[in-house]
Structures are given as C-alpha cells and as structure tokens.
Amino acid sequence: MAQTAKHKKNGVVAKKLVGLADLVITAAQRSKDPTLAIPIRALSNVAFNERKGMIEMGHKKQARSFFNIGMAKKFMQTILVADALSELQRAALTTSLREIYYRTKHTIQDSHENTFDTQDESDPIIEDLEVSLAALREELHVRAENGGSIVGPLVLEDDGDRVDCAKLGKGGYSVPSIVEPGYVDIRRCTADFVLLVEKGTQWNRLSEDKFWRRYNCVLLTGNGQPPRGVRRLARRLHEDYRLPVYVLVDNDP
C-alpha cells in the first residue's frame, strides 16, 4: 500500500512538471508573456503554525516572466532544470544536486553565455521548483547524501528491505535524505525516548558503549546541523510513537 502511494505521488509530480511546459506553450500560442508564479522563500513569507508545531510558508508569490530582461535568464534556467527533472521522472532515475548542475550547464549556441556558471545558481532553482510544485526534492528524484546515523530498538522498511537498527553494529543505519512513508516505513519501535546527538563523535562514543541498550532509547545524530531526513525522522518518532526527543548539544548558543 505504501509503495502504491509512493508511485501515485511520483505520477502527480511528473504531471506538475509537464504542466510547467504546458503553461509556456499555451502562453506562446496566445502571444502572451510566459510567466511562472514562484513562492517567495524569505522570512517575510513564513509563519509558525502552533497546531502543527512547524514553520510554514505563506502565500506570497513572485512572478518570473520570460519577456522581463531582468528575469529572462532565471526563467530559462527554471524551465531547463524542470526539463531535466521531468526526464528523470520518465526514466525512473535518481541523481544528485551536483549532477543536475552538470546536466543543465552548457554554452548557449552562437554566444558566450552559459546556462549556469556555478552550482550556486542551479541549487536555488531546484528549491524554487520544490515550493512551486509542493513536492519534496527527493520526490523530484534529486537526492542529498545520507547525512545521519541511527541505532536502537527500531525496525524500518527501506524500499522493501527490513532494517533492524539494533543489529547493525556500532555504525548503525545511515539515515537517507527522505524518510517519508512509502520510502521509509517504521515497522516497530519499543524505545522509551529519542536522544538526538549533535556531534557525530559523541554519537559514536554512546553507540560503542551501547548507551541505547542500557537506557532503551533511539540514538540519532545529524553529524552537526541535522539534515532534513534526520529532523523528519525524529519528528515522525515523536508524533507516531509519542516519544520524547532529548537533544545533546555543546555549550555554543
């Protein structure tokens, strides 16, 4: 059932990407200026939702049009990246942020102008598409490197494989960048709490000492500033299993 939901979501995302192309084609057929509405990713457009306990993006958007000289290049970059992401959807392949940059970088014919000069230009475009299409980066088939580890009395199902986090040695399970249901499912958790450790070296010490077994907890780290997968997994354990989450950090406000 979870895999079915995952495939259904992939189909929705693919249609949204094609919808961007349809928008441009329709505007061209009507001799109109092709324009994309991009949600503004700034502090001025976010608010804290007390009921959900999270910061949410507001409804303010910025028009990105092709006939505006100041926006033309960014409009082109957005469509170029969207095309690359759509190609990944059709091929059922996944790639990295870096590879998207290389896929879309080239010199425009009969000019000395590059589509992208650095990856700092392409990464924000992917973030723009995430919020515009209401899809996670990983649902666009772009993955970040695994950036955390977890060990303890927890059983997961990752892409059909059963993962017992109590039987993976001191290194634990490498937390992927997406841990949403259908990608990573929690099958069993008998822990009393989650201990989220900031530093990877401290997590290693606690894991080697089997701290999690002695105190019956899930031991989790993001190796510094925790990536989205680690933060989301901690939240899922808190919400789905009502586990308190304690955080061990250094004294550096």
The other form holds:
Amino acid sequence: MAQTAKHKKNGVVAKKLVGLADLVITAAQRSKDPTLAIPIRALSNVAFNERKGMIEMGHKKQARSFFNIGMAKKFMQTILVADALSELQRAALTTSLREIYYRTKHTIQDSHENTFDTQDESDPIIEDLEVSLAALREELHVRAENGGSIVGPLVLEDDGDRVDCAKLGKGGYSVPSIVEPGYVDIRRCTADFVLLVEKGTQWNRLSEDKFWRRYNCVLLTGNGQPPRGVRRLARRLHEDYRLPVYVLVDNDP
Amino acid sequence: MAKKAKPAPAPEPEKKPATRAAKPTQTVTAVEMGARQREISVSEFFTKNRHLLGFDNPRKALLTCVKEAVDNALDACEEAGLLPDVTVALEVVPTGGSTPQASQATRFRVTVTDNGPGIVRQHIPRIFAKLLYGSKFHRLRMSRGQQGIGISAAGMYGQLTTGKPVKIISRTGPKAAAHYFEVQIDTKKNEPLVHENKQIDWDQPRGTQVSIEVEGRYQKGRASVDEYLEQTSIANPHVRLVYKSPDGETREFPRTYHELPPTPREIKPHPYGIEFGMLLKMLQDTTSHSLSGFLSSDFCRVTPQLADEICKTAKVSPNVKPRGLKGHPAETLYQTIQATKIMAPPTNCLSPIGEKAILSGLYKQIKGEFYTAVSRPPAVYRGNPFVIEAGLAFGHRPEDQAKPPQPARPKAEGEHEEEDSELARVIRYANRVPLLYQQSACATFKAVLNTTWKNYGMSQSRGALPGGPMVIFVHMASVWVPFTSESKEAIADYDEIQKEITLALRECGRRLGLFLRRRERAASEFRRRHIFELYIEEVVEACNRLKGGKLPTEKLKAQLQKIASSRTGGLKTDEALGKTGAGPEGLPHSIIVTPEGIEGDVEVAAAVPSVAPPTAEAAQIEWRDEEQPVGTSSKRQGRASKRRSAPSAKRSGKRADPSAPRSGATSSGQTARAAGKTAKSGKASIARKKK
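May I ask for the structure of the form predicted in complex with its partner chain now, the form predicted alone having been displayed?
The complete assembly is shown below, putting the previous chain first.
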C-alpha cells in the first residue's frame, strides 16, 4: 500500500515537471513571455504558524520570465534542471545535487558559454523547483549525502531490511537523506524520549557509554547543522510516537 | 704662414666707417634719391611675391593653376546659366628630348576646357594677361573669383618658369567663329602682349579652353590636383568634371545634381560694411545730386525716409551735393550711419549649396554610413552677408572595413594630420572652392577644434580634431569671403563667422550623436537577442525531452524567436544595424539625416524624444489622465480638455520638428506655448464649470 502511494505521488511530481514544458509551449503559442512563479525564500516571506507549530512560507512570489535579460539564463537553467529531474522520475532513480549539476552542465552550442559554471548555480534552482512545484527534494528524487547517526531502541525498515538500531554497536545507523514512509519505515519504537545531540563527538561519547540504554532514549545527531534526513526523522518520531525531543546544544550561534 | 697672417687685417673694418664718415662726397643727395623713385607695376610686385598668390613651390603652383582655371570656368558657366561640363587635362611636357614619368616630370601643360558662354574676342587678352582685371571685384555678389588676379597670375607664372605664352581658344556660340589666342603679360606695364590671334576650327560649339605650360610637380595625396577636383565635385554636385591625369588615366566625376544653383543677385554695399575713406570715395563717385538720394540709391537697405533721418541726425541738409561734402560733416555723417539701426543686408546675393546638394556630393565622394548637412540662415559680418553650411560623413562602409589598411604613402607638403583612420578630416570651402592649404590658420578649422565633439559620442583629445572615421565639410558662401591672403587659402577669423560655423557644426554633431546612440542601442539590442537565441535552443531541447520527444521543436523555436526579436526592438534593430540590406533611398548601409527628418527609418527617430522636451510633457499629461480615471466632474472636465489638446500638441511637435529646418528651438518653443495654452484652456473650462 505504501508502494502504491509512493508511485502515485511520483506520478504527480512527474506531471508537474512536464507542466513546465507546457507552460513554455502555451506562452510561445500566445506570443507571451513564458514566466514561472517562484515563492520567495527569504526572512521577509516566512511566518511562524502557531497552530501547526512550524515556520511556514508566505505567499510572496517572484516571477522568472524568459525574455528578460537578467533572468533568461536562470529560466533556461530551470528548464534544464526540470528536464533532468523528470528523467530521474521516469527511471525511478535518485541522485545527488552534485550529479544534477554534472548532468545539466554543458557548453551551449556555437558559443563559449556553459549552461552552469558552478554547483552554486544549480543548487538554488533545485530549491526553486521544490517550492514552486510544492514537492519535496526527496520527491524529486534528489538526495543529500547520508549524514547523521541514530542509535537506540528503535527498529526501522529500509529497502526491505530490518534494522534494529539497538544492535548496531557504537556507530549506529547512518540516517539517509530520504526518510519518508516508503523509503524508511519505523517498525517499532520503545524509547521514552529523543535526545538530539548537536555535536558528533558528544554523540559518540554518549553512544559509547550506552547512555540510551540507561535512560531508554533514542540518540540522534546531525554532526553539526543537521541534514534534512535527521530533521525529518526527529519530527516523525515526535509526531508519530509522541516522543519529547530534547536537544543538547552549546547554544553558540 | 697664411694662418699667422690672418689676424692682422682684423682691425681694418673698424677704421673704414670712420674714413667713410669723413668723406661727405659718398652720401646720396635727396635729388638722387628722388630720381630713383619709381612706380611699381602690380605684375612686377606679384612676380617677386608670387608666394602671395599660391605659387610658392612647384607642387602648389600646379594646383593653383588648375584651381584658377577651373574656378573661372565654373563661374562663367553658372553666370550664363549653363550646367558646367569641365575637362581638366594635365600633360607632361617633354624636357631635354625625353618624356619623364608623371612623378618625375617638372613641366606640365594644364588645359582646362569648359562649355561656358565663351569670351568676346576683344576681352580675351586682358582677361588672361593683365593682373587685377576682371568683372568680379567691383560688385558685391557671390562668386568663386573675387580679385581678377587668378588666371593672369597663373599665366604669368607659366611665362616666368617656361617662357611659354598662355593659349586660349574661345567660342561664344555655334554660329560664331572660334578664336585662338597666344598671350603673354608685359610685367612692366601690366598689359597683355598678343603673340598670335587667329580664327580656327574647333569641335566644341561653345566654351573656352585655356592652356598654360608651367613648371610644377605632380604628386598625389593631400593637397594635390586630384584632391582638389574631388573636393570640388563634392561641393559642386551640379558639375560634371573629367580629369585626365598626367599618368594617362581619365577619371570622371559625374553630375549627381541636375539643377543649377540659383543665380546670386548683385547687391549694393551695406552701410555697416564700409570704412570712412570708402564713404568719401563713394561721395565723389556718385551720380546722385542730393545726399539723401546718394544714401538711398548707392547703399542697400537705406530707404529715402531713413536717408532723411540720417541727414537730420547728422545735421546735414539732405539736399546738399554729395561731392561737396568733405571734412568734419562727412565724418559726422559716417558716425551717424554707423550709429543708425539699419536692416541687415539682403541675402539673395548668396547662393548656398543647399543641404540636399551637399548630401549628394558627400555621398558621391565619401564612403560612410551616415551623412548629414546643415545650412545656417544668413548672417552678416562687417556689412557683408554670408551663409555657413556644414556637412558630416561618418563611418566606414562594410565593404571598406573588410579591406586591409592601405600601405603608408609619403606625406606631401601641406599635410598636417595624416592619421586618416585616427582623426577626422576637415574639408573647407569658400564660395564652393575647396581650400587645401593653411588649414590651421582657417576660422573653419578653429571652429572644428572648439566644438566639443565628446558631447556627440566622438573622442577628442584636447586641442585636436575629433577621432574617428569622419569627414567634416564646412562651406562659407559670401559676397566677400575674408581670406587671410591673396592666394585664398584660409578664412579670416571674424567672431560672427566663427559663431555661425560653430552653430552649424553643433547641429551636425547633434545629429551624429543621435545616430551613434541609436546604433549603439541597436547593437545592444542585438546582443540581447543573440543571448535569447542561444538560450532558446536549450529551452526548446529541454522542453522536447520533457514532453517525451514528441514536440514540434521547429515550430516552438520559431515562436520563441519571434518573441525574442519583437522584445529586442524588432526590425528596427535590424535596420539600424544595416542587416536588412536596404538603406534609405536605396543607398545601402547609410542613413541620411536631413532637416526634413531622418530618411530611412523614421519610426526610430520619432521614438527618440530628445528633440522636443515639451512633447514628453504632453505625453505625461496623457498618462496621468489614464491613471486616474475617477475624479470630480470639474477636474475631469479640465483634464479632458487637456487630453484633447495634448496629443495634438504632441503630434504638431513631431511634425513641426522634422519639417521646419533648424527648428530644434523654435518648434519646442511652439509646443511649449501650445502646452501653455492648453493649461490655460483647461483652467478656463474649470472656471466655467464653477460658474
């Protein structure tokens, strides 16, 4: 059942990506400037939703049109990235940000110009597509490097393998970038709370000392600034199992 | 031995003056000195001072001979109302039994043939062999020749250097016989000596041929005969010139303008233009019996009423005999005249080349992308009316850009700035005659230097000509062009003249700046379009892949390219860049700007609001109107009336601007006034509403 939901969602994302091509085609037919609306991701466009307890994005949008000399290149890049992502959807594969950059980078015909010069150009465009298509990066089949570790009385299912996080020694389970249901399912969790440790070394210390066994908790770290997988996993544990999340940080900005 | 002996005679010169002073017999008495006094003939004077007439070196002498003969031919044809058809032939005269190459030759025969009215037999000897004899000196009328020195001086120079007489053939019409003359000048008496006089058969039905053998040097390049003829052809597009060079080549400068310039009228001197001595002479020479009659008939712009007024102010009886007026009263009269307000002299005595003719002349001879010409309204210096005309040719033709630069050629005398590709070239004219020497002494050149070309998008270093591929044309037409010397090489620097030249050049510069800016904008639009086109390829490919390869890519590409070109100025960009291949009036790759507006792409010009600021104001009124559709009724009424008149003001501004010549200021003034009226009418309507 989870598998079908996953496929259904994928179909929606793929359609959204093809929708970008349709946007260009219809605009061209009407002799209009093809324009994408991209939500602005800036401090001015976010607000804390008290009811949901989340920081949410506002409704401000930015137009990205093709026939504007300042935006033409970005527009072209967006379409190129959309094309690469749509290919991933069709092949049902995931890839990294870096590979998206390499897949879309090439020299434009009859010129000395590259479509992308650095990865710094392609990364924000993936983010743009995420927000404008209202799809998660993971849904776009782009994953980040595995980052962060988890250890504790927790059983996960990853690609059909049962992973008991209590039996993984002091190294723990390396949290993948995509922890959505369907990719990683939480089969059983008997912990009382989640302890999110900021520093990798502190987590190692606690893990070595089997702190989680003594206090019956899940030890989680993001090695500094936590990657998306760790953040989402902490949220899932909090929401699905109603575990309180304690955070061990040095509060040094 | 000899060396030792030398110091001894040194003291001697000191003694000599003393001995001389002691001998009174060696002094010259006043009587003896008086006996030595002799009259100097003009011819003798100019034989010695031939450099004053432009015969300082062989190369220049050859040019001057051609120039004087051609000027006379053109003057004669125009005065007779004939479209000039002039042939100039330079032949190498064999010296020492062999004919050297043109560049090595020292003797040339200059033959100039025209289709003019011919000369009556009796006048031929004196016209060609008497200095200061001519029809043009005593009248105030625009002509190339002024003094009556030119051709006879050329003949005299030939006589001096080769000993050969001037040969003339002239025929006044198909029915008359052609006369052949060989004349020389008696320099002592300044009188002609006729060597040969006979009737001959001539194949031409009418015209004059002058043939002078002179010592000279033929070299191409700057200030050469070739250049002179080329420039003559620019300023005289109504002339057909055939040039047979000493190399044996025949070059034809075709006629591109088939209308004779209007014949200039002869005018009387203007009172402001005469000096006191001149007035005294005129008082003596007049045929009038009364002073007021003299004033009103011998001067222009003096009416009988004004003459009476002048007499009254000068406290002289208007009925006094002019010949009797001398001394103090005459001086008072002169001062009164100078103090009286008198209308500027009439300008029908001038025949400017005209903007169209300058354009066609420049276009014919100079290869550029942009041409413009400006004729100033007549102005006056020292009582002499004059007209300044300026023209400008800018840029390279595409076919010239592809050519490799020409190998450097040796510089010739009279060349000042050679870097043709670097600095602009100034070609100067006075009464349609090209001025080739003494550029830096000329008012024209100074005016070009004093114009800030940087304002018009040209580079210019301090005190230098503007840089860039540009030819600046300046012409002064006047009844009396103030030359700095008899050889007519440079125009004297009168403030009035300088001012007019500067104004004309500025107008040319403004148009050039407009053209350059427009071209630059077109180029940047073109760059933008190129970027879009690059990206269109990518976007179309990506879209095709997104749609699973089922997209009519060519169609989408064409649609997007259409948007791209319309977003980047559309066809105007192509036109301004000369990519469409067709220029205005079928002239490829050139845009011609005339006071009638810009020929070629008028839309682009109309889109530039730089000419009439009030137009922009009118447009703003319109806009504001659209932005606020709701308002109180009275306000709306006022605005509505504004709206009705605003577009009309805008339209009239646009129309008036290109049609009225030199109307930058006037038309904008008109529009401003119109706008003022509009505002008033708007207010009035508000008042009416309130009542």
